[in-house]
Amino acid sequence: MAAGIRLYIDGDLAEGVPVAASADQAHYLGRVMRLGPGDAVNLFNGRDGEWRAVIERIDKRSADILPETQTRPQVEAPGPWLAFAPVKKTGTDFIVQKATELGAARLIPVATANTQTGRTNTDRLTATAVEAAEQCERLSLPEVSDMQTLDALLNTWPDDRRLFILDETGGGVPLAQALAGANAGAAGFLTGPEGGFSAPELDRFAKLSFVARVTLGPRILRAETAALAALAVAQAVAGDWN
């Protein structure tokens, strides 16, 4: 049971390079897990692929931990990126959390015209990745980034990248239709608050050659389902589900 438990480490994984423990990690592997001096854990940082490690010292607030033998090497995991409006707090919590099991490699929250939740917490959102990332065996992190408008996402957004946005007036053509052929990878998703995307904004995005205007079918899908169910499809027919 303990070999299973996997921790993300900021800093460098090298075999007999000790590595320190945050204060919540010691926490969790001495006093919920109960693991003390010798007990396996694996560790990773996004770098330098996943190794089995030995804790070496515990105590309440602290523990040093020795990798030993590299069980996985890094790989390139190119993903899909991810443009959201945020909703309520639980439900961008669970969004993050999805997107990270789903491989994408940037998530990036958006305030658009009908937006109701004025500001994210960055710090809370790239933890919840982490805890993500731990527990579906992933290598690598979302890159999680600040709320930032809709204008400042379109003007910054990269022309190489086709940015597919999620349509709910029945706009666009199927998404599974415009992936075909295509790199998940090198895709970007954005997924619309509650209330939808605003005209002026529907507007806009006809006037982007970068942009391609998707539905996800008949039925209109909360947000956190259609942030989801685009990675999802995404991943089946252009990325590493296939």
Given for the second form:
Protein chains: 2
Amino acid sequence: MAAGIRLYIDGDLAEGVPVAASADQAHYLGRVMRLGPGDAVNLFNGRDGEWRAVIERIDKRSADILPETQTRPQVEAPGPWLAFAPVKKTGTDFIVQKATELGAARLIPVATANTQTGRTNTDRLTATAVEAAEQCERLSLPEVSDMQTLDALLNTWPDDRRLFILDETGGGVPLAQALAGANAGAAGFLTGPEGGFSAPELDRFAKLSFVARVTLGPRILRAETAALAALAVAQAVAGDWN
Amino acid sequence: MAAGIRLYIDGDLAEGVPVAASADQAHYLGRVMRLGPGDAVNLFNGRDGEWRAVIERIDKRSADILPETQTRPQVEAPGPWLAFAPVKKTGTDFIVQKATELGAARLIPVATANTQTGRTNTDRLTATAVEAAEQCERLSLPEVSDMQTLDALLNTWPDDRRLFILDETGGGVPLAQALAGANAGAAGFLTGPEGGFSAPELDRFAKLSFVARVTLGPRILRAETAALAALAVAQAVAGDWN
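Write the structure block of the form predicted in complex with a further copy of the same chain for the protein whose form predicted on its own appears above.
Once more the chain from above appears, this time first in line as the rest of the complex follows.
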């Protein structure tokens, strides 16, 4: 249950130093929530923890907000990365929203051989992530990347970060077993498109030392279900749910 | 990747005994997928396994389909139950779809003190579950209950089935820890409404021997995210994903 309104702010947060709300935030505070000068809100920026703040001045398109007290320090466990072949629009929004709630640190849309959708809109996905972070009491935003090719993803993937491929063809290790002894904050997951990974893609995975193919049981999960399930299991058995 | 079209059929499935498709299924097969006599489909009914079958006769509103070979026996691990306070329409559909993919055996909409929505449409939720079961290669349907009160749920809950309350107030045991040694097929989960459980409801939970309050980490998950995450973790650590 969210304790009042939470807003993500770009700028630094420090006691007594007013920050400017965006036009959208001013509209939300003044018109939607009908708040005015003296009303309290909570602010976070991903760096300076969470602050109790009061609205100093507000009009239709702008507002100044004054941080008064830091209510939570910036302490957060590092989160897993999620790379995903985008699915149709609502599916991608869904992945971004839920992955933010589940604490993913990076969200990377990936074009694979069978990916049907075109470029993703990074600004829109970031806005979805901001809204989810505000609502779930998270202190940070996930970093949302521009869409990249699978080649680019694999070529730049850090060697010391394990990449779990969610493989609906059933060739992998059960997820909980694969995660035994792992650290969710040092792991990444990759979900494929509706058509699955191509044979050359699966061959390439087999040759990469940082990759492990995992399986999510006997049913064929939709891509967005698989992504969300993997993040939940990672946080539960190897992340910040313990 | 689904191997062809799968349809859920009400009637018995046995070699050489034709079954009737529903009007919607006939429309789907003939008009949407443009199949005709002699084309193959897969059938399941939750009792007789999965069958390879061929269309014998089809017109706009009906079709006869002939089961030829049983391709999978009816072997499925029992699934967990999910009781949930319905959220707004898309959220409830989402819960039913994803819970079906994740192998839930029963889906029970529950009216709690802070539940905002009215009665659920059991026929519509069942249709959503059928579609999800067809797509995820499941051999059974979850049983979708009519909405009931929390009192009715608790009064009729089997004593030997552990009920894990997904409690966003943070008072519970971490989920993976609570599930250690449990059997997902003998467990149930309950998610609350947007406003959370009331104080009297939480008091009542504390007095019930079959209830355990669990927590899903430091972020506040939406009800549908919590439901889905709990089922995924249950299947991964104590269910049919291993």
